[in-house]
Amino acid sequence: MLALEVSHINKTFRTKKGETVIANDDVTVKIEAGKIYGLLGPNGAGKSTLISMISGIMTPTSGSISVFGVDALTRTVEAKKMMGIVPQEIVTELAFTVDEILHYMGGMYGVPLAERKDRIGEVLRDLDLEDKRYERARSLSGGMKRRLMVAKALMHKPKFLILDEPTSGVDVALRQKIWELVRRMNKEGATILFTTHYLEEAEQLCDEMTFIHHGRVIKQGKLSDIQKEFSENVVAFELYKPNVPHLPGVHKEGTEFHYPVTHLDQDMSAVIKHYGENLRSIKSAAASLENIFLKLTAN
């Protein structure tokens, strides 16, 4: 079953000068239920505009969006109840306490009053916010406010969680905490759409991904397939003693040596046989997501 189906979405804006700006251009994205899915692209690529349309904040110029089979454009409230959204900006009610904010969010999404207290406690424990429960939001640090944004999105145990750069500007410890939470929620059945500028994050968390550039989809699919497409066909290895006779075709890349691959198993065996105990390490060279990103968004 599809958790999200975005079909041929277009979004245009008019500037004050009457010019037309295309934010999304014929974007189609399909996310199967149970996946952690990455939406990647440089600043201004159209990611946040697309998320705003999925979450019902904006209306597309044309195209359709459904969440677990529910038309998000005509049955917006029903679709929203299945979603939890952590926006890029920190938006919270500064005059209220953390407990009051989460109590309100639980009520807005239909969490029964009798369950809200326990649910607030669970969410705060998950995000290490228990000692801030009765503090006003205005007194929280930037990192704590980011945690509160995540807590608000989790109050109703959403089936589909949208995280728009949730680790932007947070420290390493909180980033790891959010990663753990994402993985756990996914194991418990939540589908997660994740945007990030930290490409290591996407490599660690996402099963599949879509790259957007200038408002258009430029690549999508499984991470392993995309890496395979962009990988150099080489075996990469390091040596304890580099100044030795080399196999034909071997060339040096930084601290590594690269050997062209025709048949991976045979060629890797040839390297092992030739260099023997002089091998420090050996691997097939899969393209990093950072290099893929740079190649895709070069123009």
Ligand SMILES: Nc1ncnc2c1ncn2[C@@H]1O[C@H](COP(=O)(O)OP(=O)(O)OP(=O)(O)O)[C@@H](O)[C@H]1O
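Remember, it's a predicted structure, so these values are computed and weren't measured experimentally. Positions refer to the first chain, counted from 1. Only the largest set of C-alpha atoms that superpose within 1.5 Å between the two forms is called the rigid core. What changes on going to the form predicted in complex with the named molecule:
The rigid-core alignment places the CA of residue 57 less than 2 Å apart between the two forms. When two forms of a protein are overlaid on their rigid core, residues whose CA moves 2 Å or more are considered shifted, and residue 30 is not one of them between the two forms. When two forms of a protein are overlaid on their rigid core, residues whose CA moves 2 Å or more are considered shifted, and residue 43 is not one of them between the two forms.
Having seen the form predicted on its own, can you show the form predicted in complex with the named molecule?
Here you get just the chain by itself.
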């Protein structure tokens, strides 16, 4: 079952100067139900634009979007009820209290009045925001406002949670809290789509991912497959005495030496055999998501 099917989406904007900006160019993304999925790309790549279209805030220029089989462009209300959206920008009604805002959100998404009070307590507990329940949103710090944004999206227990940079500008403790929550919701059955510029987060959390750059999908798939494809394929080692005869193909990289790999086990032993007691350390190097990202978005 697909939680999300985005097919051949195009979105163009017209700027005030009359220029055309192509924010999404033939974007296709499929997310299996139950997955944690990352949407990655540099500033201006088109991630938030795509999320706005999935969440029914913007209309695509062309293409189709369905959420759990429901056409999100024509049956918007039905599709929206299945989703919880945490937008990138903090948008909230500053004059109201946290409790009032969450009551309103719950009401909008059909949480029965009798259940709303308890549900508000639950989400605030999950986000460590209980002591702010009766404070006005205006008086919250930036990180607390971000938590409130997450709380709003969780009120109706969505089966598809979309988070646009939920951890930008939040402290380490809250970041971990958010990811704990995301993992727990995922275990309980929710599908998750998120964007982040912290690639180590994506590395730890995602089952699969899509990279977009200049509005276009440039890579998608499982992290392990992408890593395999981009693997630097080297045995990296350090020596006590660097000025010795080297194996053919060895080159220096900072304080390390790199030896290209064809068969990891054999190449490791070739290095060990050749350098013997001169070896200070040895490891195999896999490509980090950060290096992959830089390579993919180099132009």
